[in-house]
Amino acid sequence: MTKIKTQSLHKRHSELAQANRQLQILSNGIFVEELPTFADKIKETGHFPLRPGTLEVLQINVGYMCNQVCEHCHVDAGPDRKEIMTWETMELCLEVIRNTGAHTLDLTGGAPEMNPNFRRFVEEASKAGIQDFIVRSNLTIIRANKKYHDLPEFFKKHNVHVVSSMPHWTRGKTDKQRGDGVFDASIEALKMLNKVGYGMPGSDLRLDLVYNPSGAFLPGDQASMEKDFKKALMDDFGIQFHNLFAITNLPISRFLDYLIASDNYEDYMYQLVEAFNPSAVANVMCTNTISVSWDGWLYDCDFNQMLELKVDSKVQHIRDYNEAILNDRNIIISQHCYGCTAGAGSSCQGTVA
């Protein structure tokens, strides 16, 4: 069973969150008045009002509980969350999977192998002919009870692509990041995929690892990262997978609690504004993507979803999904979406620039 943190640990993140969260969205900025608004700075661009294109990305978050409760989650997820996706909402979901013109489906939580309707609607979703079906997996719920130890042959079933969060190639960084025990777990449920199949060269049962930094500073090179990552899993465990996605840390939820806490907001917020690309601003996921809460409400992406800043459209509700009118919207923006453009860019697959 994989250790995690205590759930006092998450229970005083979120007596933090909703203050911060409400501050965050009314001050536009919180501290730092003296930096520009993200909406002046991508007017510069020529991007102003950030408008979606192609729709491709349709993400379901399934629920926030999770059996770990990680330091910067932006969801906020924990084993005492119980939001959870009901079977209305999934068939909700699936009609619109059915019709809507996006080519991936993309699964995430919390852990969403802990919805009890997961392996039913995954079972329905793969009848759909989505080109790239996402399973966002932390790995540790592999291992955590013998009721999911057959995922992976589950996933392989349903040729999922499982992307998975793996803090560091050391056990140190990662579960300071993530809790006791989790990179041993971790490690198993790895070594569980590639016995049947995923990550290996050549194979098209594809495994991606998802890197976030575990303090205030943005991740590095996303090319040189992973190749670090493939080197040391495999001299030290004998791992493989395809590709590592670096994320970037958007000031929210716990981040966002642990950057206040350790007076560290402003100086991130700089880190971001400083490292903002241009070339950036027209890939953001956003524009290609659709997020949808556990309880059927859209949103611009997960990050406003967990902000509960729901998409500005007379169509805000998976029940009236309407592709064409949702197309036709301005994105709602804020601070936190210099996250996204720092750098080389940061999305759910990985950098954009």
Contents of the next structure:
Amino acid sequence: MTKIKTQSLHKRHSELAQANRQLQILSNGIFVEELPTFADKIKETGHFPLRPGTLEVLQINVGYMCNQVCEHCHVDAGPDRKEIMTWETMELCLEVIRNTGAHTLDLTGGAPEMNPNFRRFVEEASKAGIQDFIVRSNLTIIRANKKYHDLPEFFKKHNVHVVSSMPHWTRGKTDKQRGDGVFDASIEALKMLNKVGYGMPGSDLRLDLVYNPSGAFLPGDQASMEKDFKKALMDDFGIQFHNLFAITNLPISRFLDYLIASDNYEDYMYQLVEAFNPSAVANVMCTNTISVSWDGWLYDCDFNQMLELKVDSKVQHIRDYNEAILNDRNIIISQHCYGCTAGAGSSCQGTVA
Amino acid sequence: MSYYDPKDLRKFGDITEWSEELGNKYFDYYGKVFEEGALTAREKSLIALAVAHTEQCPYCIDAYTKDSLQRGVTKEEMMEAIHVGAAIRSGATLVHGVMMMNKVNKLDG
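So that was the form predicted on its own. Now I'd like the form predicted in complex with its partner chain, please.
Whole complex next, starting from this chain.
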């Protein structure tokens, strides 16, 4: 049984904290002799080079600091990470938010709420009138400290769409992946969100949950999982939510570390390649998303951000942001991209195929 | 070396190479059986897991343990399913005890 670590790969000085090392692993071994690279695979379906479509989602990572150290975190987030977006960078982001053609603003982290300027940023960003304003909240932050207890009310005031991770409806599987006590704190936080109206049937206060598998296997059918989650959370705790997004774990960062340490890496990559779904390729999230890092650099997606693969464009930083120029680029790919094209596909908004 | 190589499971589809029509018919049937129907795919996965154990098929155990996990099945549910298989299997042995008793009664009653 794996025991959850309490420090990030960075803090542990693991070689897998280095993006180059991760990319090296993903480009060698079985991908030299046994399996096709992602580029070869999408050449077969006529999708190479992968190009953006219409920009729909602006995803901003406001910092890697988090109150949790989840086993599979692709960000390698944790309390020991000090990368936090400054107010100056937030101001540059706000300028972009006021003028973007994207209909969705998606704030992520780490725990975004731990950024000292988080509330000020949300207040300003919500004035831009963007159609769907998402905050990815890990739930436990709401219970972590008194100063966060009013977050449900704060989210409600600014009509924030809350999206939260929940790996399973049972304590054992959730705590195994996210740490001891996470399940109970998450349940309490969900009750608090329900209490102010989040997740209730017919409510405009959107509360969606994200399911990602607790081990080296792919997510099951999203609709069936949603049904099971809804029944279990209602029967056991009287909790309600709107949609469940089933997300595949991508083989980078701490999940890659876990796959290698548990001798599951090759089997997992085989699973991803065998489950390749050509119809998912056209809708992968990098085709409609721009990801902004805590220090303002631009990426095709949050995963490329963690692999330090900046957009292949003249415009690489939020200070030079130009949607027309950015849209005319080739998306950078590697073998981790198989995670977004397996089965029904995977994105921050769930399945795509 | 074991007779069973876990990597052989990846080659299961290759059986069609030496008998295409029958192989394809089998895989079509197999795929249809596991679709959602009167039983959910989750329930079918648990039945398959129990049968995998009574058949003692290592490939099937690998495949349906993973399939069960993908469908959110818990460890407790998986183990209970295996006990169902084990109970039927041991019951099938024990119920033959009646045959033995009949024979004893006839020969030596």
